[in-house]
Amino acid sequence: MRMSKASEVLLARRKDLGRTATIEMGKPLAAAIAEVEKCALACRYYVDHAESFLADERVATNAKESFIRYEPLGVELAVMPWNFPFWQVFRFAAPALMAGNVGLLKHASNVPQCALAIEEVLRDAGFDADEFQSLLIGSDKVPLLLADERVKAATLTGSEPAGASVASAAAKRIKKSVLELGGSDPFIVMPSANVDKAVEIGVKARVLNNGQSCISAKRFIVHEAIAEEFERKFVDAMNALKIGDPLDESVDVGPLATPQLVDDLDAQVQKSIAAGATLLAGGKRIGERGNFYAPTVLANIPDDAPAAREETFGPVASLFRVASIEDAIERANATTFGLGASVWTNDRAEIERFVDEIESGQVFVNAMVASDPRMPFGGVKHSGYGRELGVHGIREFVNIKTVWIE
């Protein structure tokens, strides 16, 4: 099999292909590293379960025989980001290549020795030139894609402008699309929970690909009971993180991907203070070489700044205040994003509450969020539609096909 073929090529350059990413974007070598390895276990799993998930269904009608079968639609564009340069794509590859469809992937421009490694894997792996390609192109290429009628879907993680852009294009040809956009997630901190335990992993979440992530926790909110505690100890652990050279085991940060995400996020960072938050921690670029951002926390932030209005992609955190769970999950879903949700509580009530009101593709309890080749994976609102992974994300590219025998 192939694409179990496809695993163990993963596994074997693990460390020669996390060095790659880690040289293009910049993220710590061991969280690289730890990324190809999920790409191997996504291959893993389709080659587990595709066939199942794709069998024929029977369904009982008053027919002599119904059931539903699920084909292949051809040929599938992706257009994928830096910031999970092997994920990524490696979640769209290997369900789409199982599930019998043809993968093109265009890949973000300031990685293109990932895109090719990854053709190369596949390659090795035994796929062919008319299974899988990488297409070296700019953006500006991708509406001609679209355009062609060999290619007969898109799926796209990214930015909105980008994804409206790629949906638009498709929607004019009557091509389905799959998006997954940005994401302000909240990470609420409720009065029951573990509050060493909510610091250290919502640290993690904060910075985790030095901040570059759409499912980053961005959105602290705190009930005033414990809010003191939680910023002190929150504080103090983003002051602890090393910051430094991403190929250093020891480095907890590494810098941004490129020199223009430190300016945006800088710029974020201090309209928020000019508007009135209080900075705690950092707020400011780091050395003169590289594209490094201190671990940031802003506090008080008002409803119009951007680090509370905004997407922030890097290590900003900014922190909000709470009375009660109304109004914990009235912040959460004050957002035009809806990727995902991480709440913090052992009162089974508010569990409930929580997974029913925040607006959300996803809620974790007392866990950060992330992505799972096991589970659907997707948002809601601006964030976008359609689900990767799971069962859902191979039958987003099939043709669901009704047959009736009489």
Ligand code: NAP
The other form holds:
Amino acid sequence: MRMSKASEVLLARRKDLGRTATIEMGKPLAAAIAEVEKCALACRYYVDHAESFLADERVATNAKESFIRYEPLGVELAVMPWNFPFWQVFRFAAPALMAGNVGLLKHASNVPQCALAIEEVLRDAGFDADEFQSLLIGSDKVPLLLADERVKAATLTGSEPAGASVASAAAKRIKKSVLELGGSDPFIVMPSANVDKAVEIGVKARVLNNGQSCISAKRFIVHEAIAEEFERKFVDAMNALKIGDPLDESVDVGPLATPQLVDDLDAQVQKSIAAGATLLAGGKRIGERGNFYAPTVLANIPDDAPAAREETFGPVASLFRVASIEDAIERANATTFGLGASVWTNDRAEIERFVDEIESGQVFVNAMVASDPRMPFGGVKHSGYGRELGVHGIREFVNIKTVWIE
Ligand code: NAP
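Next block: the form predicted in complex with the named molecule, after the form predicted on its own:
In what comes next, the whole complex appears, and the chain from above leads the way.
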């Protein structure tokens, strides 16, 4: 079976593929290799489950026979970002191909070698050019592709402007789209939490992928009863991170992917400080060469400052103090985004309230937000719509056909 083979090829090439990602976009090598392994897992997951997810479903009605059939839609265009250059693509490609669709990949312009390596993996696994292709094209060509009758749907992972542009081009031609956009995930710590664990995982959740993840913890919302302790330990842990060459396995945080990202991040930090935020750590570029930015912690952030309102795509943490669970929920929801949320508490009643009242696509309790092939992934509000992964992901781009036989 070809998807099974793709999983094997990914595992066999994980070191080379990981190195390609690290060199192209700067993520630490161990994380890049782990990303490739996760892609292999997703391929395997859909090998094991696609058949049952897409089997005919009998429904009891007053017909002699009635059932739901899932059929492929056809050619699906995937516009993908550079930050998880393998994972983003495989979490679309594995279910899409297993459902019988054709995948066209327009990858981010700064990861062409990853785009070609993915095509090679799938080709070597037995998928031919009629089934999957990487197109090395600019984003200006996307509307042309969506205007082509053969292309039936689009999925985009990336920024809000790119999502709005692709979704409207698809809508103009009455084509379905799925959007996985940005996030400004809250990381809430309540008094009953294990503070040391919350600090350890909070730092990890902020700087994973050099801070360039849609589901990074970006706004740390901490109850005032433990805020001082959390802040002190969090700042110490951010200051202790090792920054440097991402090919050096002892490094925690590598460079940002492009010089523009460093400029944008620094502008957000400096504007927030000018608006009244307190700088507790970092707040500057590091070194003469490369796109390195110091792990940064901001506190006392005014509501209209960029560090409170916008997505920060790099190692910058925004700290907020709250006096109650109501304040924590209000602060968590005070964003246009709704991707993930991580909440730290051992109080069952608080857990229920966070799960019910936080506006997001996923809530993780006493754990960092992460994607898992077995669970649906996606957002609400400006974080997008539609779901990837799990049973829901494979059913996004199929015709759900009702069959009624008298
Ligand atoms: P981006 O600039 O939006 O680029 C993403 C992809 O969209 C690239 O392939 C890009 O092509 C293309 N693109 C850009 N503008 C376009 C347009 N007007 N029409 C058609 N295609 C267009 O985003 P990024 O900077 O690479 O990625 C960072 C963003 O992605 C962040 O906001 C992050 O939170 C989000 N993200 C979301 C998820 C999720 O699952 N929700 C996962 C990862 C990342 P070019 O490279 O050629 O410009």
